[in-house]
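First, one chain by itself: the form predicted alone, in structure tokens.
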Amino acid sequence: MKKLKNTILVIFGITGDLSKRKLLPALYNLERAGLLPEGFRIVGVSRKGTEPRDIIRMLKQSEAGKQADCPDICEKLEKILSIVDMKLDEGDTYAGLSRELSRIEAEAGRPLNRLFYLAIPASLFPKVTERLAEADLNMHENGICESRYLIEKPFGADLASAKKLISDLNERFGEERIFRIDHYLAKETVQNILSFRFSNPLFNGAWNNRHISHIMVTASESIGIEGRTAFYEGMGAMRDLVQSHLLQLLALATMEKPKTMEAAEIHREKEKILAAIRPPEPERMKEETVRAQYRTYRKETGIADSLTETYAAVRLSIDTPEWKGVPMFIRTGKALKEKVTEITVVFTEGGAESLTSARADAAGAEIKRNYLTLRIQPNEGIAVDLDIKKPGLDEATQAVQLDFCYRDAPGFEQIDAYARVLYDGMRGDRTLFATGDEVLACWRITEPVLRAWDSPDFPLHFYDNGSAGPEAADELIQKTGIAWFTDSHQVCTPPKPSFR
């Protein structure tokens, strides 16, 4: 990687749970990396009097504060660290921060890049964007001071509420300055995504619904909600990954091929993919999504009526000539067995066709079948299951597992998907955000479901915490004669300690 030009990072929310976990170690792992450009400054915001050795102190509480050169780097990053004390609902409060870039910008000499990160309620956008669009803080010129603003999901509540951010934030700042950050897009695995498919003819020519039956997406938590009432009430794991993260992996998993690797041109890719996405028709909500809680979240947040699923499981579809007949079944859910995000492509002899065939018989036991997984959390890699034939005499298989997993690869170091985030937004690079019209396209997608889980009498399910899910989930995926791989199938696991 290479060095960058001088840059300003402003972070709103500078002292919250955000920067405490993610933006302050992930500034630590650049500074320790050599990737920070020179002259580098930091300034939080905040309304409580924070000191800079306050926000130290915090990073030095997180995992990266627990490194041996934490001491030289911690003192780095202090020194270029300066607090404004603002109200973010009061307009006349930004005249500090105004003044503070002045003051580092005459310092330096000349005009700096301003990265403005906003890791702030969703509610507070448009006051804060509103202030920060005026004359003095958004100061841009292309090629010589260029002001970026990095902003966290939720990207809205609905498709309406979607379309208005997006609208505003537009009308302020134009969509190329606009980085709307999904910190999947950053984790090395989906990096890869591309690349596997597309460099590789053994793959990149059986991409299509002639060779895989389905594609199955999951992303699961052994954690509940955390004590997050208030956020996760009103988000539910439909808006919170599915709309978001998932729908994306997908896309990844099933755009065509950009004409170049630029950023403008995989953005356009997926925006005609996402496009021909279709959720289940009205008539089949019920069939094909499931929504539900695990047993203990109405305890927990002290809503004893609360219809907030906590689990969504969705078959969708693709309408274009290369994914026709191929469901795409998407899951996630909190307080599960295990932890694990992952993409899973089946290719079987017939594609698509051959789920037809495989109804017949629910446990698809004459179907052959090869599975592709790329696993981006934990334990990332990329594995291929196949049958081959047992050594001996006789002519029976088995099931052998191809791998490739980065702990690994030889001089392998992972790039931590904030550090990525943060990299990108100071050069410039919008290829792992997503644009206003990928937000709006997976909206449109989810609010159909959404809106069909509103009504009341469609059913919620419960799942014990700590089992795979509820069972509808499992039916939802059996009735097409296939099942969801399970904690039972390994990819790049560690190997247990021996003991002598």
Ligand SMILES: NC(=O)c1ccc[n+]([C@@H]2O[C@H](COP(=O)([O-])OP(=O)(O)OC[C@H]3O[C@@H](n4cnc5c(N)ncnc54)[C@H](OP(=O)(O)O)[C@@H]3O)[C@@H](O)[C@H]2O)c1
Second form
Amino acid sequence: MKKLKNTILVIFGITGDLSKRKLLPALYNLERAGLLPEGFRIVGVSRKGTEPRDIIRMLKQSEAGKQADCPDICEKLEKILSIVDMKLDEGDTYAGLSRELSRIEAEAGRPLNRLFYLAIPASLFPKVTERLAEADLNMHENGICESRYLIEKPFGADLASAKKLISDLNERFGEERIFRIDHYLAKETVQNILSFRFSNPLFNGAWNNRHISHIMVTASESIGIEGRTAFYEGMGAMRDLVQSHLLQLLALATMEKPKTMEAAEIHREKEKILAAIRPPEPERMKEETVRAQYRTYRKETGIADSLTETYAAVRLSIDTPEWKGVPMFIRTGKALKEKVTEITVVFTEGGAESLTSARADAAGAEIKRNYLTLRIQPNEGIAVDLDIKKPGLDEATQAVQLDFCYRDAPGFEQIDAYARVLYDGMRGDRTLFATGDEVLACWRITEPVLRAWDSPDFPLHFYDNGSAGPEAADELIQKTGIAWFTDSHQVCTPPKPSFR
Ligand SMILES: NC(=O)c1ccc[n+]([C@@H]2O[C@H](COP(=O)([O-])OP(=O)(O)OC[C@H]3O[C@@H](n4cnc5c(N)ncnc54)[C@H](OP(=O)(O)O)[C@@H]3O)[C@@H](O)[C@H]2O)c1
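Switch from the form predicted alone to the form predicted together with the ligand and print that structure.
What follows is the entire complex, opening with the chain shown before.
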């Protein structure tokens, strides 16, 4: 990777959970890999009278920090970190931040790029961005001193609020300076989806409804909401994961090949496919969507009548000639049996048409299928399930798997997603960030589902903690004559230790 231009990274919310678990470890990793530019500086914003040494202590106490064993790097990070004490909702305290940025630039002897990371509650965005847009903080001259803004989700709570947020920000800074973080997109395994699809004619030529019958996207977590009631209640699985990460994954799995791999071309194709994804028709919402809650959620949150879904499943379609008739199933949930994120593309004799004929002839001949699984996490890799002749005199076939597992890739060193986010923010590469149009397209897909779920007679199912999810989600997919795949297969499972 190339070296970066000198930058001041300003982290609003440096004492928060995101900073502790992700941003500080990411900075540690970038410094360890020698990827931070020579005169790089960090300015943390807090209202707690925090000192740089408190922040470094926080890093050392984090899960990643406990594994880090390099006092030199922590010492270096402490030296390049300064803290500005300010209350974000009080306009006059921004002068202190402006002074600190000027002081650092005076020390460097020239203007520096500024990267503002908003790791703060979304309710503070309007105030903070309004103040940041003022001249003394919002210095921007292409190639000389560029200011960019890294924004965390949620990008609105519905289509209307997302539209407002996007237009307010664009008015202040312009879309090209806004970097909306979807850290899933920065995962190595997700970046590989396009390379894998478009570099392999074996799959690329068959990537359509003539060969593919359906696609399944699964993101299950084994943990529950872990005490984050204030964040999760009212948010739910649909807004938290489907609206952002999972529709982005589906878009990467189904978009057309971009003309080039430049950011603008990739976003153009992604926006096109997202605009073509359709939610179920209003009258089919009960058959084609499922919302559910894990059994202990209400007790855990103390909200006895909560309707917040911790599980969501939905059947979508794509209105293009390539994907006509191919159902796209997305499901996600918390407190499930295992933690898995993956996309499974199902190649079937007869492609999409096989689904209708399979239902018509339920007792008919067995339909041949190959499952291609792109495993995002854990046990990252790609696996193809095939049938081969069982060795021996028998004519029977048996299932086998061809796989590529990242853990076996020589020299493979996984760049953590947040390190990638910070790195790309510093170099101004927007490829792995969500555009405003992508965010709005995702809301257009999810909002009709959320509206249907608001209806008082819409069912909320319950599932046992540690189970594979609600039966209703199995029934949703079984109506098409198929079943979820993840529950019965393994990808890149680490080998068991052998005792010789
Ligand atoms: N945590 C995650 O894994 C995660 C994942 C994706 C997105 N996000 C998003 O990232 C953002 C931050 O999340 P978080 O989990 O880190 O939240 P958090 O733990 O509640 O931290 C929020 C930070 O905001 C600061 N803050 C709050 N009110 C302030 C005020 N009036 N003036 C100055 N500072 C204020 C706090 O700083 P002081 O108390 O030091 O002043 C604190 O450091 C949120 O928008 C969240 O939705 C978080």
